[in-house]
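To begin, one chain is listed below as structure tokens, in the form predicted alone.
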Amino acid sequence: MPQLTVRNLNVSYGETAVLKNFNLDVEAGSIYCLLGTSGCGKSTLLKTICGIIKPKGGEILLKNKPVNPAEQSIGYIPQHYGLLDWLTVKANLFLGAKIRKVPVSKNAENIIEQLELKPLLKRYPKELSGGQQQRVALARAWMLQPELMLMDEPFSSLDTFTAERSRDLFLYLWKAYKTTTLFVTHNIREAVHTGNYIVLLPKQAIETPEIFKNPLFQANADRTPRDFYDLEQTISQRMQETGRDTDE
């Protein structure tokens, strides 16, 4: 049974329907990242699954009951990391936790050592670099200890180094609680280094996504480089067939 499962969705901005009769189901314990041109419907699916937009029809299922943020757990990562500059850092990875009235994370120290926040948790927002940021909004996330995690582009904003180095940060938390992720890029690179799943999502809404299997997650040593770049290719040409790869 899937972990998260979306039937029929339906979600429209006026009269424009960016999601149409969209389907998906989601395993549990993956990682699907979802590519797509601007405007596509990625971050609105995220939005719509975490009831921030509220869908014209179809349902929702996390483990195979109706979502409901404000009963289940999910962590919701958005494009410029959601930190209220007026609390210091710790104050905003608790915040979450307090406002849902739920008990943080067994693992909270754990999860501030690894992402190397302790010397920072007296800090504001504004005081920090834009990887500092980004390592906050993930250990807020993470101490929800959440059923479905949804990451709507959190590396986009970061230079590569910092952008490898905050993935690599976001996988190793994954691999020791192993959380359903729903992860939103538009980086082709990123989704083959960083998901179970590379989702196409369509340029139409009418069309269906198309998923690939990636067989390099997490692989063994005797993988290239050359296997990523072929993978890359693949679904770049897959992409250009489909239109997804322009925003015209």
The other form holds:
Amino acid sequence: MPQLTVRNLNVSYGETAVLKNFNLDVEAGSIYCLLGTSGCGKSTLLKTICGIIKPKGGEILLKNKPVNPAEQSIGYIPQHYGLLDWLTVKANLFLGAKIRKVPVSKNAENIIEQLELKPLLKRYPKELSGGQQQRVALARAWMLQPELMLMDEPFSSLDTFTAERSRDLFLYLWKAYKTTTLFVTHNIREAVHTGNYIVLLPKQAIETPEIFKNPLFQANADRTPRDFYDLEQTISQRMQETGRDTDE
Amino acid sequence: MNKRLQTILFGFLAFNLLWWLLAVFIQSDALVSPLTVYKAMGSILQSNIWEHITASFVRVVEGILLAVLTGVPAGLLLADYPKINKICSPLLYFIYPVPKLALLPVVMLLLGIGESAKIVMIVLILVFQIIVAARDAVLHIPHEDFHVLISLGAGKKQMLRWIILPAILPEMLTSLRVTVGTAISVLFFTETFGTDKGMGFYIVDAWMRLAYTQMYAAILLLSLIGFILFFTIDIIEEKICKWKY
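For comparison with the form predicted alone, kindly provide the form predicted together with the partner chain.
Let us now look at the entire complex, which starts with that chain.
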């Protein structure tokens, strides 16, 4: 049984259909990288799953129940992290527990330690660098041990070095908790280095997406930079053939 | 020395120097030197002036509080319900520039010449500024701030508690700072009618009696009320909007 099922989802902005009869099954404990051009509906899909956008039709099931952020635990990291300026790092981290009125997770201390956030707890988001803000957003999303993690281009505004470090931290957390994750990106390289599935979204999301199983994911011993490069080329070629070419 | 204290001290000295230079230059009985006023201040403060200071302080604080307590919720309501905003906006824009001070006779005819007319006048003048400021402040909150809370299943009360109120607080305090000056001006005007208590009455009475030293001392004390309110807002902002500093 998939962890997340999206069936015949229809989402429009006014008269413009962004997602039309969209279908997707997401395996539990996997990372699905959603790859596609700007405006193809990647972010819209995430926002619809976590309740920010109301769909016109279709259904979204999380563990076979209609998705409901008030009852199910969903971690969401928007592109600019969504940290609240008026809360300290500590208050931002524990915001989820306060909103959902649940005790702070036993792993909270661990996550804070792993992401090296202890010295930053009393600071405000404006006092942090982009990389530090990103780590706070990652930690906040993981604090509640969500059933589903939604990440919307979380590393796109970071420099290459910080983005790679943040991705490593994300994969470290994912290995520890095996949270089912939808990861939006428009960067093929990031997708092949992050996901165990790569979902190619059509330019105008009116079809069922094509899904690649990433053979290089977690295959530590064998993979070489050349393998990644070849896979990037394959995906890029496939996207061009199907009119799904990314911005890059 | 604290930077703010330095600014205040510098402002105070510059103001007094300017006043003193004008008094020396103009040489008129109507422009008393600050040195004369400060010398007389001791005996003035031992007179019944405290009754007037208290009456004015209570009126202005009541007026500001009532304007905030009605204006902020009204602004939030307009921001939250676009249909109500659409209906009320034209009315708001029509009423906003009307010189409300001209309504003083109407308010006094309807409410009499007692305390309520004076407080209502202050509220009338401040409340529209506060409504517009609150509504616009809410509408300027980035949508992304709400998204994380929606994904956590937050309801309206939680949105208000965790996002709307803290996000609009700095803008509301700025707006309040502007309204304090206006409130003091309105207070002075309303106290020149139908009362024998308040700094407005005291200043006009001293003026009529040609007691210019008393008049200037009272103007200084009325300004001090405004300054105390202004300073209090600064302190509140520093305490509760720490992320801004």
